[in-house]
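One chain comes next, on its own, written as structure tokens: the form predicted alone.
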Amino acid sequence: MIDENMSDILYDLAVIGAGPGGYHAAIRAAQYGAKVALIEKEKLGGTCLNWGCIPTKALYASAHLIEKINEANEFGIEISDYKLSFAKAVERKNKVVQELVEGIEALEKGWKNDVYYGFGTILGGNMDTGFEISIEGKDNTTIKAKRVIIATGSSPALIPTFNIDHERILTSDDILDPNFKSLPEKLLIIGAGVIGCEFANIFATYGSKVIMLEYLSSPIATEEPMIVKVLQKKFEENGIEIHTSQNVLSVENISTGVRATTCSADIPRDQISSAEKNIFEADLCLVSIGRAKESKNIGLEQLGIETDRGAIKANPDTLETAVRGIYAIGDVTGGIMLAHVASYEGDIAVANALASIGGFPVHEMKTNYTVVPATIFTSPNIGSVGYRRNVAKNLGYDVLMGQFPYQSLGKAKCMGEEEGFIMILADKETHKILGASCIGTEAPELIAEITLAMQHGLTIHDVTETIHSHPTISEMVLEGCEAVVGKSIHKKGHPIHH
């Protein structure tokens, strides 16, 4: 809470938002000397840490626990008469978040940084006289700003033909809630995409039937087939059941469960009422199909600042929205949806905001979208960065690719963890570093590696030529590169020509 007679001070920036984007670039600010009030209108951390990235993590954590409980006799362990508590996963996971969010709390004060929890509106203003904004909430206040970014984030979008009621049609900010701790015997997964891919691999492992029910003719379709493949095949080993190509007609609450109606995707609307239609049962649905920009009310139809289905329209180099001195970041302008890229873009704000005020040690920064790592936490996990291979020959490289499977290398195989492979693409007249998948243990890690690399500019050769430590996971990566030029040292491959 902050003290009333406060609400008349001048902030040098005033973040709306608490998220990935807006607690970092509050801190960033800060950091820089600036005079920061960070708004927020319900948990600090935003959807990534409350009700997206990390709960869910925690809660992918324990069911890679159970995994490896499982296969605890290989190892010379034996385990016998175990129960599993969904309930208990929940009460880490909520632990981990709390201590995450008071994290949070605690850096933002020691930066002197203004917390207020509110619903932020910007009532007027320009970069001259500074912007006005209005808090409604626990903090009933008004303060004014040299600069505004809008870091509001997004929400599951709430489609009308899911009825989603919160009560057994859900959204992953219910099944995330502190609260829901009872494990569903049977689970409607509506989109296999990230979100619902993380879920299914969750609940499957504890003990949930899966149901996944796809528009698209595949899962994760942004990935390379060749790893989407070795995920369908854990899915189908652990009785995900993935229905492509269905288009939800209608999910109804039937009271003692759930049932979905889909015909297939390939017909077309006006066939559609006469279309064979399947049915599917459940006890729970999560939808998990998209997410809302959350833009409404916060002033900007006043301003002048134009949206477009909900997402705020900035200048895609300084991330400036039409009002000058005004920015926005992350989710809410409808871009890379990532965490990273949100608390990235916060930087490039940042940075843009104060230089324009003057006076701080920061010079005006562009954004720079060519290198954005992606993670996935199956099981296996997976991770890429860059193009993939049919992106990059549409774009005319010659691509060179290389493979090396998890199994072929010897601290996975200690490990027991042979499951997956990585690939890396390469110019082949350059030999600079196009892309790069992974799925398998770490692979989310993995891909760090090839991250910086690509970030600059680096070769095959770059890589390949760096002593990497043996016995590690990292070996990856080296043996991925020396296999794009034929040199892996532990895959058959051909003899080198010079």
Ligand code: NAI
The other form holds:
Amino acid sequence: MIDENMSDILYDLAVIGAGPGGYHAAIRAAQYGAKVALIEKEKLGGTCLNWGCIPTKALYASAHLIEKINEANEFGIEISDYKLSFAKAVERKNKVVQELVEGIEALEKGWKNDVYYGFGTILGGNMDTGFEISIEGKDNTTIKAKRVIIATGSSPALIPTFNIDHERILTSDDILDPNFKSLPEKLLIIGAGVIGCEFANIFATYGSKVIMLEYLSSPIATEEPMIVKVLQKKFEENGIEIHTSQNVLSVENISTGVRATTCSADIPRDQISSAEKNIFEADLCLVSIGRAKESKNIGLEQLGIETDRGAIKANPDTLETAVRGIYAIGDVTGGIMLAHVASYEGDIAVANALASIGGFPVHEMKTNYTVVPATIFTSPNIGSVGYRRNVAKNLGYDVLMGQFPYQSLGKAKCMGEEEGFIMILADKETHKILGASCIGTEAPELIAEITLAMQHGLTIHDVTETIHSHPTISEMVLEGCEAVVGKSIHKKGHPIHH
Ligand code: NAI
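Could I have the structure of this protein in the form predicted in complex with this ligand, to go alongside the form predicted alone above?
Full complex below, order starting with the chain above.
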């Protein structure tokens, strides 16, 4: 708790929201010597650390271990019997989260940032006199800052059709609650996007029967179709049912569980009442159909900062809103809703905010979103960066594609991780890398090399002329780039021509 007299301080920067956008921005600003206030209504770390990236990856780690145990026999380890405890996995997840939250607390303290716990609302002000921000909650006070960064994030979309009651019809926040410890026998998931697929994988591995309902004709429609096919096949093998092209008409809590009624998504609105209906029943339902921006009651209306369906409008280059001195970053801007993008935007907003005050060792910066990696922690993992093949073609590129399968890589074989492949796209004229997608072990880590290469405009030859350690999974990138020009050593190609 902060002493109420602290409100006399004029901060250089106030950051509202302490998710991966906000807490990162607060630390970065302090590194440049700014006096910073960080305002958080719930927990440091925001969605990512408390109800998103981190808790799901902790649960994924438990699920992945189950998969490895199931293969142990092949590796010469006979495990005759073992017991699964979802509750224990949740307890471990809670501990991981708790330790990381404490870590952020310690970091903010170490940088002498003042953390206020409460709901922040910008009351008014301007760049010259500073902005007044009221804080209501555990800390009740008003502070003043020369510049403000809004990093209030997003929350699960609560659409009336789904009757989310947080009892049987749940959001990802409910499922990741520290007290959610009992495994449903049957779980219905609405929305087969990133969140839906990550949870489907975790729960199915723990033994739940998982049924997914997706409006579009494919799960995770944003990824390369060839990659999605591999995931679909694996999901099928694990007993996960994915029903695509489903228009969910209603979801009810029916006291013994949940019931969803759907019809085909192809049926026009005015014919739905007479259309054939499908009924799906389960113990619990997770609704993961996207996220809403958290921009209400933070003072935008009186300041004249516009929103579009909740997304704060900001200059796409500088992240400054229509009010000079107030910036917006992360999910609340409705851009690319990823934790690492929010952190990146934090750097840009901090640089611009402090450069506009003057006297700090930092210059103005502009955003650049051409190379943004994305990862999905299903089994197998997925990683992607840059253009998808159809997008690159539509943009007029003559696209070269190289593919390399894990089963041809020595290290992958040793690890028993032979599933999946990498695909690399390059421009036929310049051989510059245009994008990459990968499904398989360590795919998210592999994509990091391609991300760096693309950020610096490198060609496939820049990668292939770089020595990659053997035997490593990183050779997937090397062989994938070689395959673009038929030069992969461990895959049949064709003679090299001039
Ligand atoms: P999403 O946009 O990824 O997926 C939502 C899915 O629900 C889509 O496939 C959509 O077609 C479907 N859908 C929408 N309305 C529907 C309806 N009425 N009936 C049936 N299906 C419907 O959103 P999601 O999964 O909720 O994730 C939210 C955000 O969090 C995303 O931006 C995602 O990238 C991010 N995230 C990132 C992760 C990572 O980086 N590993 C992990 C989890 C989430």
